[in-house]
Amino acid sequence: MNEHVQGAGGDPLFNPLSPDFIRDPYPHYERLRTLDTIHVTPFGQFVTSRHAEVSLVLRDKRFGKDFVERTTRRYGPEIMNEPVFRSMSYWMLQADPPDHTRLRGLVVKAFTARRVEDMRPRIQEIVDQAIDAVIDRGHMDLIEDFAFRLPVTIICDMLGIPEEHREVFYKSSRDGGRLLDPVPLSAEEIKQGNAGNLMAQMYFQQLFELRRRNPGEDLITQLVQAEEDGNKLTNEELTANIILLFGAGHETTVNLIGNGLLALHRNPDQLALLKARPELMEGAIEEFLRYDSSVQMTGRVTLEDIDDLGGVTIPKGETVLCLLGSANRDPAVYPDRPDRLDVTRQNVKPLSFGGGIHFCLGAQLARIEAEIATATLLRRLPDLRIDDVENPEWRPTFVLRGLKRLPASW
């Protein structure tokens, strides 16, 4: 492994966060897999780009988070005191058993497959009210009219935001994904991180007062009472991850559903297959999470030293990145084209929604939202064009894959 392997014309192989690479990071990801398959980046950490080590590392219980050390090693000491660096140490997401497990454990329950499954006829409604509202128009943004409305009505549902205090959540701002890039935060934007943070601490904290009150049959009021059983839920914990529950709850579903539609809009014979076949819808939603994943990256810490991760030594203590885009197109997995948009692949497992002890909690949900609001879409608008297939506006995130907008008319 050679730290300095430079890609075509002496570009870092890795730079996430370069306006090429935010376009189209995947033939990036094709000279990581095969020039440089545990990469090291300019911040020391190691970052893997196949398929069989990124879905070893998700699994292995020898790799953790601990989010409170890898973030002090990399900000230094005082970075705790930032409230959302604090706040996010609260996020099972970054959490390790047995906190992990016990905070999982708290919201699982509204996430069933049988509780999912139940929430279709609300799903289709929403949709169908985000259609009714500009089909007279004749042009739209599928994020913000579209693919947005959904996933944040249905979290809104879920956790008990009552209906007057939801226009804000519809017009917030999508700018929180930067928290989850690998390229360490400036002080502005750990600045504008804290405000944004604070603002939601300050909103849900009246809102458990709400429910205290006038308890409901949302998943706050079920955390409220958790909280109360004091050794089961801090109410740090509470606040925290109900601020991860809303905002993964909704970023990563619209991205899957922008994503999806451009994909399609950019391979006409698929979208022309999946208008005339709908049943390939629910297999088509597996592709469209293969082909352009909402969550590009998750990681990982070493727990103790890996003598041989793809041939190299990792010792204790290492941050390892896992790109979940490389690995949804690793030719070793996929040998028939990777690259390629097919809504008939068979065998499609993606990792987009990452493996292990930290698999996603709404992963059947997201699925569900995104299969219910395309084939809607593709129904009640047959002739919807996307004005600019070939460069669309993308968020200058890079963990957090998405559009910024995505104007279409018919």
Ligand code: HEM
Contents of the next structure:
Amino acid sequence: MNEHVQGAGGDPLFNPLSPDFIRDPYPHYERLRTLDTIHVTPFGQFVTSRHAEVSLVLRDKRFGKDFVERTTRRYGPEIMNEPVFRSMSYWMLQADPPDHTRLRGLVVKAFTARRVEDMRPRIQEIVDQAIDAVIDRGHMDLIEDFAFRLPVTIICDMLGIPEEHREVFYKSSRDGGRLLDPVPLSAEEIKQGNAGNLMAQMYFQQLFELRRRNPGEDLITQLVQAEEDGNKLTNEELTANIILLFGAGHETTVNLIGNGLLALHRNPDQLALLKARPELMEGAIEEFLRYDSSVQMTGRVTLEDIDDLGGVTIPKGETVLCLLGSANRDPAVYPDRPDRLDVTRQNVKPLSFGGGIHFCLGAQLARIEAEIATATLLRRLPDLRIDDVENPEWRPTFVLRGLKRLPASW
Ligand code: HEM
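Let's see the other form, the form predicted together with protoporphyrin IX containing FE (HEM), since the form predicted alone is already up.
Entire complex below, previous chain first.
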């Protein structure tokens, strides 16, 4: 650990919102892994970048979320009066056991491998419709016209959001990503977060009312019934976790598809290989997850003093950041040129979905969505070309890594 280590030219080693970092974080990760394996940020967070420490922190019970305590320490005690932070404090993603176990247990059945397998025909139908809508045009934005519609439609189906309400979600701005970045929000960003959160709360409260009167086969009906059951979950937990599922269900998968397509088109040999051998697709999705993860980081808090994390002592109550995108390129685990995209790579086990008790609930769903979307695109538009593979426009967020747009023609 060295609080003052800087990169060549004096630039800070970890400045995740700088344009250079957003464009290509990987050289920065390599410097962290080699120069300062447990780096301390100006905000006092401990940054892990090697696979060994990232993986340990995610799975070890001495690290937890402690959301209210951690957030209050960062922003002051008033912060929990802000609706957006209050709402996040009820997310299973931010909860520790036993609350975490209870909340996750209420929805986990909807995401089992079997349930997700059954969704294949519906996923295929949505992907085909998206291509049908643009095929005569000869060009599209792969993000807006293709990658985005699929996960939004699927999570709307799962939650039971009526068709006639969906257009607003297709048009929504996807600006919530800043909430997850490890750089504190400005007062203006908190205000925007509150406005978005209150709108979502208002919408879902009405939908809960509808499902109480008119139950369906969907997740919202299931959770509304759990709420009515008595002490399984409170109304605030219900609303917050529906907002979480809705956001987690689309902000991430759209970027897995987009980042994967960009990586393929930047590596024409791999693109040609995958077109020639579609049976490689399942492994290719794992490689896309590893190569350029749509979630780059998560974090934990030390629940007790830690005497040795990568040779460093960390007192109780400190924040530890886990750079998933960096662990995925650690040569200690991927000795064969980790910076290369290789759709035939063996033993790819990316940390992109996290690990331990918070392991992504939607992992299998995201994999199948990406698999069907990518395979169908390569099959139906075999001569598709991305207009500018060298300088695509990235969204300005770090934790959620993805493209603003990706225009392509055929
Ligand atoms: C490529 C797509 C996705 C990626 C890379 C991703 C990544 C992650 C990661 C890294 C975590 C763990 C965070 C932590 O340990 O602190 C997580 C948790 C979670 N994800 Fe995903 N996710 C994806 C798609 C989805 C989808 C499609 C859904 C739901 C429809 C979803 C729902 C969740 C939920 C509910 C949690 C919290 C689980 C818990 O706390 O127990 N994710 N995801």
